[in-house]
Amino acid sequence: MENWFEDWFDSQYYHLLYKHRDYTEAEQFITNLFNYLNLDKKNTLVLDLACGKGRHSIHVNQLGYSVVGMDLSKQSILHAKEFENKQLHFQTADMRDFKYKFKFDLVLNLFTSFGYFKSHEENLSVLKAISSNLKPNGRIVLDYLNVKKALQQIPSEEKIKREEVDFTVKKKLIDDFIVKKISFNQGNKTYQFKEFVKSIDLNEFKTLANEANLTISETFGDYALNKFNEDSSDRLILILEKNVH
């Protein structure tokens, strides 16, 4: 599973498989989120970490905020840069170790863009890197799946057709990771990719936060910002604050 995301997220097939995503729901979530956070638009710098092609960064910018989008995928950032303006910038970065010339008021890590790494220490390094790039009293929004509910729905297998490609997507739990195996034929070649997402529950997030000098101030269970319920919520959305000593 070492660095599985480098090839897959840069692949045209990744974007093809997930082109059905509901961006209307995503944009409504972002709007709900910023209404809740009630930030000063003129003096707030937002980081969208693991921004992909920048669609959500663009929406936050359209709400009136200055935004920086970062992602490891060079192809995604190349696409996102087409939409840059004076208050919207993109750059490639590894979320485990990055620096920016200014500190951020808010860091977004949305739509399960965490838990990709093999070790606790690597996942912790992401939160530490975010914390080091936050202003005092800065905040993080980390949107993750609710693993307790997700685990009830696997193992599973699904056939998905996207344009001329027939994907087979299998999910199962392996060594505390939710593993998604994606296979398909194209031309005369068979392709296989895997996604790994660590099974991290709220208690483990509390441990990670504490080690990164962060505090979880709020939890939500869906994109309408209803309260988190471990048994029934689809999502685990955390608001974290940087501790100031």
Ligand SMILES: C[S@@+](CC[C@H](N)C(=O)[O-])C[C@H]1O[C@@H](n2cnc3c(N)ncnc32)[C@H](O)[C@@H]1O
Given for the second form:
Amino acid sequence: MENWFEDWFDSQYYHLLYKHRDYTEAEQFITNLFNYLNLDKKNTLVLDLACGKGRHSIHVNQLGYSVVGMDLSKQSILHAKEFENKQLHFQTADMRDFKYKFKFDLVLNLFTSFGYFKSHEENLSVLKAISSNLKPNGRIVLDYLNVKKALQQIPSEEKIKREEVDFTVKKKLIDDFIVKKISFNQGNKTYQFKEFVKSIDLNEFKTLANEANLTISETFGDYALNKFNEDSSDRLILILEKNVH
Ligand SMILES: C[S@@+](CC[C@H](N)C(=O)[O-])C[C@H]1O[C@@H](n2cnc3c(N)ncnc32)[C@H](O)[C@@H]1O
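Got the form predicted on its own; could you also share the form predicted together with this ligand?
Every component of the complex follows; first up is the chain already shown.
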């Protein structure tokens, strides 16, 4: 599973498969989230970490905030850069180790952009890197899957047609990772990609947060910001704060 995320997320097929998770979904979530966060538009610098093509960053900027979007995928950042303005910037970065010239008031990590790495230390390094780029009273929003519900739905096999491509998506639990195997034919070639997302539940997030000197202050279970319920929620959306000594 070494560095699987470099090729898959940079490929045109990732964007084709998830095409339906579009700007409308992102806008609704961002609107709900920013109503809840109630931040001062003028003095708030937001980081969208693992921003992809920037669908959330763009909407946060439209709401009046200054935003930086970072992602490892060169192709996605190239696309996102077309939307840049004075208060919206994009750059490539690795979420395990990055440093920005200013500290952020808010860091977003959305749509399951966490838990990609094999070791606990590497996943922890993401939270530590976020924390070191955050102002003392800053907050983090981490939008993850609810693994308890996700695990009830696997193993599974699904056929998904997007434009002319017929994807077969198989999901399995292997060594504490939810592994999604994506295969399809194009021309006379067969392609196969794998996604690995660590099965991290709320308790494990509490441990990770504690190790990164962060506290979970709120949990939501969906993009409408209903309360998290481990048995029924689709998402696990965490609000984290920096521990102040
Ligand atoms: C599931 S996508 C979500 C993208 C975006 N947040 C959205 O909702 O459209 C995960 C993103 O994480 C990025 N990514 C994967 N590994 C990364 C890393 N080590 N550092 C920064 N970004 C990474 C991928 O390139 C991809 O854009």
